[in-house]
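There is one chain below, alone, in structure tokens, taken in the form predicted on its own.
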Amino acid sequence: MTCEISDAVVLITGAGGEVGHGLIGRLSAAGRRVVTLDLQPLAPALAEGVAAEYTGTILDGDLLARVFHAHRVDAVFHLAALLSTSAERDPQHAHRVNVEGTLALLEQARQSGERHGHTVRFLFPSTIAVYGLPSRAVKQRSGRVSEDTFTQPTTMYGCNKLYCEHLGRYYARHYRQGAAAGLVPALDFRGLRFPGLLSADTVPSGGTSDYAPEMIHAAAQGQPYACFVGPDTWLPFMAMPDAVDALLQLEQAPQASLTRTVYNVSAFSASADACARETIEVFPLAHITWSPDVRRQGIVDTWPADVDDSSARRDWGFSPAYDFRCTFRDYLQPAVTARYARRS
């Protein structure tokens, strides 16, 4: 299924992926028409949103090609990626992937831009895993970390989307620098560093920071879960709804009113204790342990405990509807009980 190539598209790529469930729905809600990209068909419910969905790896050139050729695409969210865990075990797969499927999928979407006459919008989920603090005593101490603080990634996973958000910058700021005067940019690329991401309608895949989303999946179908973290461990987390909200939200931003090409976003700071006493309080059954891994603990260690998400708020109001609590006990308890209470 193909749309007419006058009509304008979002193309999401990964839109199998915990992020991709939310934009498709949201985006269609909204009357806008959605094109995807994944590396696995889309299950039928949530096809139903798209107006044409594409299988297939974004190294797949040809594929790139053809999705462009075929739709005017007006804005990209580029949800494809290998995340923390996977990455660490194939880096370099996980280079090919996370780097060289995003520059692919920037050169088509300036190309595109180019050949209809518009500034492509292109919306980059970047991590906090491009932070690398030294030490433990270092991040208790360092409070909320901005954007231009410790970046020095310490896995596979951070170093690519450090490095695809310059990539970013460059295309949106300095692409061709050095060509004739007057050329305008054909991409405006903007890029959000999320938190740990706690989703009711998705399982968690493979980032290491799903201990607390793995906390309450395993609770609501009653099974023990051994938690990869000790209970002291700390980092920001967010909703999804909140997560989508903030992409459709930056997406939207008028561009004189950014003053950054990637920010920040947060909702709460949490420690895996009080994520494990919040699962125990909404799940009274749950059965949670401690079984740190030497090697994800010390992943979970270089990212900040807080980040300041303050250019966020500033420049294009975003405001997180759920704090802690309410992620809990509004969101993911009833949301996550009716996922397994359907399988029963």
Contents of the next structure:
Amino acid sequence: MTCEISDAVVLITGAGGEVGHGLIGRLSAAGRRVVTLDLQPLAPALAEGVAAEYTGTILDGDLLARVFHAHRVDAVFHLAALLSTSAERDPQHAHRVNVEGTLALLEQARQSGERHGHTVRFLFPSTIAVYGLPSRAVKQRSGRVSEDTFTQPTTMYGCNKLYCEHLGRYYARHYRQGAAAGLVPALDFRGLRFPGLLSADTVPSGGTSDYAPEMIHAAAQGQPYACFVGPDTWLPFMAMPDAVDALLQLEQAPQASLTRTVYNVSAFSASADACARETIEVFPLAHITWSPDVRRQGIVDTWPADVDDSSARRDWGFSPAYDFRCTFRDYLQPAVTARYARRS
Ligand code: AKB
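Starting from the form predicted on its own shown above, please give the structure in the form predicted in complex with 2-amino-3-ketobutyric acid.
Following is the full complex, with the preceding chain placed first.
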């Protein structure tokens, strides 16, 4: 059976998560046919923008095969993953989902590309967790870390994501050494190392950078928040709309302009204390205290305070719209306020 071009779809795994919320809306608004896969059914409002919804795990090989045989998948946004804190609670399960699940998806996408005679673009959200700064002093001294330094992750999640970056590069450039034989690869793998993400639409779970969004959503509900890292904890962050924009920009970038398969992206670096002060500025009812968790503090202390994203800005025009203050005042304050007003 030949697939009509109208059968071309974009597959989003982990579509119900924090990035998926924004991505589904943007892709369907751009006229793209979206197919989703998530452990849980999508919220009804999200499902409206979707051509087909599959509920299940990426570890279900039969389900993946069914998806790729029912649709001509032109692009994959692989968001399904266990984040850093969740992965430390069950490292073996995290490895199955984050690595074996990703390998299974890469293989299905490759086979689909070969079957339909086209190259499938595979967008992979990696993370600042692939970095492992050896001490707070080195973290403080290192400032903006570039992609090829300090890649010695200390978490299962960071190890998983770094290895999958290499898997993606293998599939795109070296699969069975096909490139040497002059074969066109069936996969075009492109990755972004996301910093902490600040979303108005969802409260993340299972991450170690979650303290920033958690304090904002607690403040908007007038709830007290005990921050699980100390005030002098620095990380890079970006607003969720910029993260979704970055994924879409990278997907559309001409292959010839890309000098890397994986890029750093970020909008600003901030301390937990600065996030708390800005939260109180926009949500005066905020009541934020400090209750560092030794293990989670230990994780973020190995992550860079900031990243060098000059390659992304040069190669494909990455340019975040929201800086620190705009993220809180122009994006989070109105959107989070509206979210909880609807719920009250
Ligand atoms: C996490 O905290 O695990 C994620 C990440 C930084 O990749 N938000």
